[in-house]
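Just the one chain here, the form predicted on its own, laid out as C-alpha cells.
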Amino acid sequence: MTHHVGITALGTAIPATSLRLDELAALRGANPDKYRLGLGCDSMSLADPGTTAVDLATTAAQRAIRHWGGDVDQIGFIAVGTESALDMSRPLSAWVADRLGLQGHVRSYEVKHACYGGTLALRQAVEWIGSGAARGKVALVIAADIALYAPEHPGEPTQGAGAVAMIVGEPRVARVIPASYPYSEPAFDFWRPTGEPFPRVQGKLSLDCYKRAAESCFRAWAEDSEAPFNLEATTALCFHVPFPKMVKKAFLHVGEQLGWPEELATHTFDTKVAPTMTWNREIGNSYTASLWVSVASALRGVDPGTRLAAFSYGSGCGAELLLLEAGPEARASAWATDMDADLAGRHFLDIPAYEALRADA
C-alpha cells in the first residue's frame, strides 16, 4: 500500500449572488456588529432560484479537472458529500457525472453525514487508491452545498453556498497523511427531516458537540506518540466553519482542556487558525465545502512540505482531524485565481432583492 496519496488538483465554485451582512442587519433591525463581530461574518453567498448544488459541484469539478490536465476517462471514482441532495435515491454524483460525460467502470455515489460528508468522501477516495483498487485511475471528490435557513431564523446570517472539488491521486497539491483522528456520538444537534425545506437546530447543543468533538480529536492527536507531526510544526489549523466565532470558541476550549497557557492558545488561533478563514468570512457556511474552502485558502502559495491540520465536523455528530502536507503545486495555487475572480465578480443584493429571492426560494 502506498502512503503517497493526496490532492492532485483543486477546483472551487461559489454563486454569483451575495449579500452583505450589514444589509441583513438593517432588514432584521440588528446591530451590524452582532454579525460582523459577534459571528465574524462579512457577507454570504446566495444561490438564485436557478442555481443548484449540482451547478456548483459541476463548476468546481470542471475547474479541478482543468487544473489537473487529465481526461475524465482516467477517473474511476466520483463521490459527492452534500446536505443538498436532489433525490432520496439518485446520488448527486449521477447529475455531476452526466454533465461531465463520466460513465463506464466508475464507482459513483453520494455521502451523507451533515458537514462531515465531503471529508468522508475524501478519506474513502484516499483509501480506495491506497488499497490498490484504483489500478492507476484517480478519484473525483466533491463537497457542495447551499445553506439556507427560514427568514428571521438565528442561523440566517450564517447562510452560504459553495463547492470544492478535488482530484485525488498523486499528491501534487497536498499529501493526505494516512493516520487520522475520528470521533462520533449520536446527537440531534442539527437535522432536517424528510420533506422539510429548512434545518432544525439546537444551537447550544450543536456548539457543545462541536467543542467536545474538537477536544477529542485534538487530544487523540496530542497523545499519539507515532503522529507524523505535531501542533508546533503545523503551519495552519483549518476547521469546519459554521461561522468564525464558533471556531474560535471551540479552539480556545480545546486549548483550555489540553492545558495550554491562555496566551499560547490565543496566539495560535490568531496566527494559525484565523488566517485560514478569509474566504469563509465572505462566503458564509457552505456545509460540506466549508472546511475545504478553509484548506484551499490555507494552501495558497505555501512551500512544499508545509504542514496543515484539518478538523471536520458534521452534526449528528461525527468528526475527524486530518493531517496534510503541501505538495509542489501548492505554491502556484491555480484554484485561488478562480476563487478571486468569483469573489470579485459577485453581484450584491439590496434588501428588496434579497426579500424577492427568499420569496422565490
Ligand code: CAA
Second form
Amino acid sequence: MTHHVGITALGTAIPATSLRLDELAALRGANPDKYRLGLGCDSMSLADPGTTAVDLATTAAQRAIRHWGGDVDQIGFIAVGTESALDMSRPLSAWVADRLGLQGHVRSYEVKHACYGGTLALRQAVEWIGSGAARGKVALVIAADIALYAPEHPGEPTQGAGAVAMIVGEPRVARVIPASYPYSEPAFDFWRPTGEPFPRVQGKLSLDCYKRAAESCFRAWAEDSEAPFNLEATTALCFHVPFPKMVKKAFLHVGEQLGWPEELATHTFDTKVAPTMTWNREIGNSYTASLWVSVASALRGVDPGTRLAAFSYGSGCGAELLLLEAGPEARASAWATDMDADLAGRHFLDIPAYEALRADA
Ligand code: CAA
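Go ahead and give the structure of the form predicted together with the named molecule, now that the form predicted on its own is out.
Next comes the full complex, this chain leading.
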C-alpha cells in the first residue's frame, strides 16, 4: 500500500436549527448542570422536518468538492457511512450521487456499523487507492447522521446532527497512516431494529464497551514497536464523541489501565483531547460524523506534519484507532470557515418549538 494517501479536502454541514441544553433541562425538569457538566454538552443541532441525512451529506460533499477544486468526473468511489439510512436496499450514496451528478465507472455504496461506518468508509477508500485499483481517480467519503432518541430517553440531551465529507487521494489536508488498530466484539449496547424510529440503548453496557474498545486500541498502539509515532508525539487526540464526558471517562480509563500517572492522564486530556471537542459540544452527537467533526476541528490551522490520533467507536461494537499527519492545506483549513458560518447562523428553538418538532417526527 502506498504511504501517501489521505484527505485531500474536507467539507462539513450541520442543520440550521439548534436547541440549548438549558432549554431541554427546563423542559425535562433536569438540573442544567447535569447536561452541561455531567455530560459536557452545551447545545445540539436538530434537523428540521423534511431534512434528511441525504441533505446534510450532499451539502458536506459539495463543500468538500469546492475546496478540492476538482471535477466530479475524477471521482471513482463514493461511500457513505451512516445509521440514518432511508432504505434497507438502496444505499444512501445513490441519493447523494444523484444530486452530485455522479455516475458511470464509480463504486458506490453505504457502510453500516453504527458510528464507526464513516471511518470504515475512509479506510476502504484509502486502501482502494493504495491497492492501485483507483487508477488516478479520487474517492468521496461521507459520514452523515441525524441522532434522535425517544423524547425523555436519557440519551435525549446527547442528540445532534451533522455530516463530514472527505475527498480522499493526495494528502493535502492530512495523511492517513496505513497502520491502524481495530477492535471488535459482538455486543447489544445500542441498536435500532428495522422499522423502529429510535435506538434501543443499554446505557451502562455502552459505556463499558466504549471504554474496553478504547483501552484495547490504545494498548495495541502503545505496544506496536513499528508505530510511526507514539502518543507523546501527538498534538491532538480525537475521539468519537457521543457526549464529551464519555470521552473523558474513556481516556482516563485508558490511562489507568495503561499505567499512566493520574496527573499525566489529566494533563493530556486537558491539553490534547478536550480542545478537539469544541464543535462537538455545540453540535451534539452526529454518530458517524462525530469523530470527523472532532478531527476537522483539531486539524484547523495546524502546521504540516502535526500528528493526530483518531479513535472511532461504533456500537455493536467495532472500533479503530487511526493515525494522521497534517498536510500543507491544514493551515488554511477552508472547511472551518463553513463551520464557523453554520454555527453562527443557527437559530435556537424555544421549548414549545422543540416540542412541536418532536411531535412532528
Ligand atoms: N451537576 C453535575 N453533574 C451531574 C449532575 C449535576 N447536577 N447531575 C448528574 N450529574 C452527572 C452524573 O454524576 C453523571 O456523571 P458521572 O458519570 O461522571 O458520574 C453524569 O451527570 C450523567 O448522569 P447519569 O449517569 O445519571 O446520566 P443518565 O443515566 O441520565 O444518562 C447515558 C447517561 C445513559 C449515557 C445517556 O446519555 C444515554 O443513554 N446516552 C446514549 C448512549 C451513549 O451515548 N452511550 C455512549 C457509548 S455508546 C456510543 O458511543 C455510540 C453512540 O454514539 C451512541
